[in-house]
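This document starts with one chain, in the form predicted alone, laid out as structure tokens.
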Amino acid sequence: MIDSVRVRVPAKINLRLSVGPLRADGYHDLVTVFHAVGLYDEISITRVGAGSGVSAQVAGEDASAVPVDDDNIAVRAVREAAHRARQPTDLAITITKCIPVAGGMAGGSADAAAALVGCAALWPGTLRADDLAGIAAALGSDVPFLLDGGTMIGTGRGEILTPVLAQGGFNWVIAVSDNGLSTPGVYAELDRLRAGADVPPPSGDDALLRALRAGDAKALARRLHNDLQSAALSLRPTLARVLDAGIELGALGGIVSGSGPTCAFLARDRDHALDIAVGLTTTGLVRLVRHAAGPVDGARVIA
């Protein structure tokens, strides 16, 4: 019997995020292109004594900003997986953060995906792939993608996935700002900015998909698009200076990642990315800067 498992899970960037009008249920239809990048959280799940229940602790960057009760999506993922697998919930979860918290890179969703993969490894044969996908979709729009990673088109709320061919790899510079942004708050600001406008349904971009198939970083940079970017900039105007700084330092393109405030810049190659990262670090506009390549696999057991 396995007593403990450790899972590594990447962050995501939305290469394209097209947001439809507000639905009656409070959600929006999306067409997005998810891209998993090598900026990782790690989760350990360990069996503990009977009657202990689920406990969680968080270490690493921004650890104090992450809840350790049922407000933590990874805790909810473990509870739901245990219920589905008919297993006891006497488990200790340790989350080591590197993905920015409330940064638009799906850090919480990544932890939930890692927790589901960890539970499947802890209880072999009890959870099928479709069980994990169903739990993931119920937990959040980004969780299903982070089970598999790579590059995919997401539709619906983002949970309906279609793989995309991405030739070779791409090098990114991730610029993390102080203080996160609430995803619901950014969507609400987008709805406010759009008030009274005729909002079209969300759409894809064939040119972006061709750039991915060709492994053409320059062409991809020209097609980066995020409907939430205007709302993030409205709530955090200083992000415009970060985006301008990345382009001035030679990035092929830049974009607010998801609901922000993290910004992602596309580079020609690893050396170019490192040069941009050094330059952004000296601007004083961001809290920290990371290099990350993509696409990478989703949540995977590493120990």
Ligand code: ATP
The other form holds:
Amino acid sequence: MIDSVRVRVPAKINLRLSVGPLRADGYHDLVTVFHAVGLYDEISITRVGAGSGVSAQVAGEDASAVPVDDDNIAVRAVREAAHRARQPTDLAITITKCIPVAGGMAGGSADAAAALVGCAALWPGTLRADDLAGIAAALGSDVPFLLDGGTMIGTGRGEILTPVLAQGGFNWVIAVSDNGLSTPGVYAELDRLRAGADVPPPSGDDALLRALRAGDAKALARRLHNDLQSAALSLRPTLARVLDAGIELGALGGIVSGSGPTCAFLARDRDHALDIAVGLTTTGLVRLVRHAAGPVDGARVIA
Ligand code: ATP
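I've shown you the form predicted alone. Could you give me the structure of the form predicted together with this ligand?
Below is the whole assembly, all chains and molecules, this chain first.
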């Protein structure tokens, strides 16, 4: 029996995010193409003495913005997994954040996926893949994707997944802004901007899938699309300058990641990405800039 497990989990960007009309239950139907990129949080889960209960601590970038009680989605994931596996919840969780908080890269969902994979490793034979997928979908619509990673189409609220054939890898530049944006706030702004308009159902994009199959970065750059981008720009107009700066520096394409404010730029190759990253850093428009390759695997045990 192992006493401790360490899991690494990537962030996601949406290569396409098509948002349907507001539903009566307050949600939106989506058609999205998730793409896991190599920007990672790490979670360790350690058994502690009987009666200690669950505790969490958070280190790394933006740590102070992340709750350490049951509002932390990784804590909720561990409690759900323990309940399903009929295991004690005497566990200490440590989260080391590198994924920007409230950045539109699904950092919280990533931590939840990592927590589920960690619990499955701590308690072998107690949690099947479909148990994990069920708990993940109940926790949040991005969580199921981060169990697997890669590149996938998400429908429903994003939790119904179909793998996409993608050839080779892509090089991204991730530009992280100073303050986060609230995902519900960005959806509400989209609804406000669309008020009175006849919003079509969400749709996929065959040309985007062809570009992924061909491993063609230029063609992929032309097909990047995010319906939430106008809402994120409306709430944070300075993001337009970030997007313009990335394109002026030679990026093949640029997009707001999910609900923002993080922006993702597609480069020709690794060296090109590093050049764009250096250029963006010197603009002073963003807090930090990272190179990240995609697609990468989802949550995986590393120790
Ligand atoms: P998404 O892209 O899934 O819409 P996001 O990446 O924009 O989400 P998160 O980093 O997941 O945003 O954080 C959203 C909020 O969730 C934060 O403001 C924070 O208070 C809360 N939160 C709860 N648990 C976590 C966690 N483990 N990591 C980060 N934020 C968390």
